[in-house]
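Okay, so here's just one chain, in C-alpha cells, the form predicted on its own.
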Amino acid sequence: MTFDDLRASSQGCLACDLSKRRTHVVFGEGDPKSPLVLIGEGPGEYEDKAGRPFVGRSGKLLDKAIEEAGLRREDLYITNTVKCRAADWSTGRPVNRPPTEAEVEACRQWLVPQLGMIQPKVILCIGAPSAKNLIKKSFQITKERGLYFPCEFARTAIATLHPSYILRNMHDGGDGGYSLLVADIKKAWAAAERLMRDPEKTLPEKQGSLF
C-alpha cells in the first residue's frame, strides 16, 4: 500500500461512531518525506469542513509560529491522533470534546501505518492529549514540554503547548506561551536535522537530554 493509497482508504473509514457526523476525513498534510511530523489531537469545526489540519483560529496561530521559526508549513507533515472530528451534538449544536479512549484507539490503524511510512526522527506533539497518547499516559505538559522522549514512532518525541491553549492564555503584557511554541518547533526541527545527518547517533538515557 502507498501513502496514497493509505490516504484514500481512510475517507471512508466507519470504524467508529464520529463518521457518523463527519464531513471530511481530515487525514494530514504536508511533506511525507519531512523528518519531523507534528501531530495535535483531532480536527475541529474548520478542520472538518476543510478536510485539512489546523487551519482556524489555532491553525493561523500555528502558522505564524512555523514561520518565526524558520521553517514553512510545507518542510513538515502535520497531522493529528483522530482523524474525525469529536463533537458533543447533545444540545443540537456541536461543542468539540476529546476524543474517547475507544475512538483513539480505532484511529490508530490509519496513524500507525501513516507513521509507519513516513518514519519520521522526531515528532513534536502539540498539546497534552497527543502527549498522552504518544509519549507517555502520565504526561504533564506545563512540566515535560520541551523535553525529549522515547517514542514508539520516532527516534524522538517533544511536546508543545497547544495554539489553542495560548490563544485562551494571551493577555496584555503576556503571550501565553506562544514563544515557547517558537522554541519548541525550531528545537524539534534542529533535533530532526542532526538525526538526519546521523541517523546511527545514539540518543543517551537521560531524560530530555538528546545531544
Given for the second form:
Amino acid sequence: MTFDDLRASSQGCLACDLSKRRTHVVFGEGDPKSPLVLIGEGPGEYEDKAGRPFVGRSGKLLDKAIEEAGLRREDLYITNTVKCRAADWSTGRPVNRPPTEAEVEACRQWLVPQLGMIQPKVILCIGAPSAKNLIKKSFQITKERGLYFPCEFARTAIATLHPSYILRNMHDGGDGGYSLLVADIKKAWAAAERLMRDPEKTLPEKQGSLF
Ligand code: URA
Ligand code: SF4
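Output the structure of the form predicted in complex with uracil (URA); the preceding block shows the form predicted on its own.
Every chain and every other molecule in the complex is listed next, the one we just looked at coming first.
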C-alpha cells in the first residue's frame, strides 16, 4: 500500500460517529518525507469544509509561527489526531469540542500507518489530546511542553501549546504563549535536523530532558 492508497481508503471511513456529520476526512498534507510531523487535535469548521488541516484561525497563527521559526509549511507534514471534525451539535449550532478517547482510539487506524509510512525523526504534538495520544496518557501540557519524550512512532516527540489555546489566552498585551509555540517548533526542527545529520545520535536517558 502506498501513502496515496492509505489516504484514499481513509476517505470513506465509518469507524466512529464523527463520520456522520463530516464534510471531509482531513487526512493531512505537506511533505510525507519530512523528518518533522506536526499533529494537531482534529479539523474544525474550516478544515472540515476545505478538507485541509489548519486552514482556519488557528491555522493562520500556526502558519505565522512556522514562518517565524524559519521554516516553510510545505516542507513539513501536518495532520491531526482525528481526521473528522468533533463538534457538539446539541444546540443546533455546532460547537467544536475535543475528540473523545474512543474517537481518538478509532482514528489511530489511520494515524498509526500514516506515521509508519512517513517515519518521521520528530513528532511535534500540538495540544493535549495529541500529546496524550502519542506520548503518554498522563501528559500535562503546561508542565511538559517543550521537552523531549520517547515515542513509538519517531525518534522523539515534543508537545506544544495549541494555537486555539493561545488565541483564547491572548489578552492585555500578553502573547498567550505564542512565543513558546515558536520556540517549540524551532526546537523540534533542530532535533529533526540533528537526527538527519547523525542518525545514530543517542537520545537522553532521562525523560523530558534536553538533547
Ligand atoms: N485545530 C487542529 O487541531 N487541527 C486543525 O487542523 C485545525 C484546528
Ligand atoms: Fe474514521 Fe477517524 Fe473519521 Fe472516525 S474520525 S470516522 S475513525 S476517519
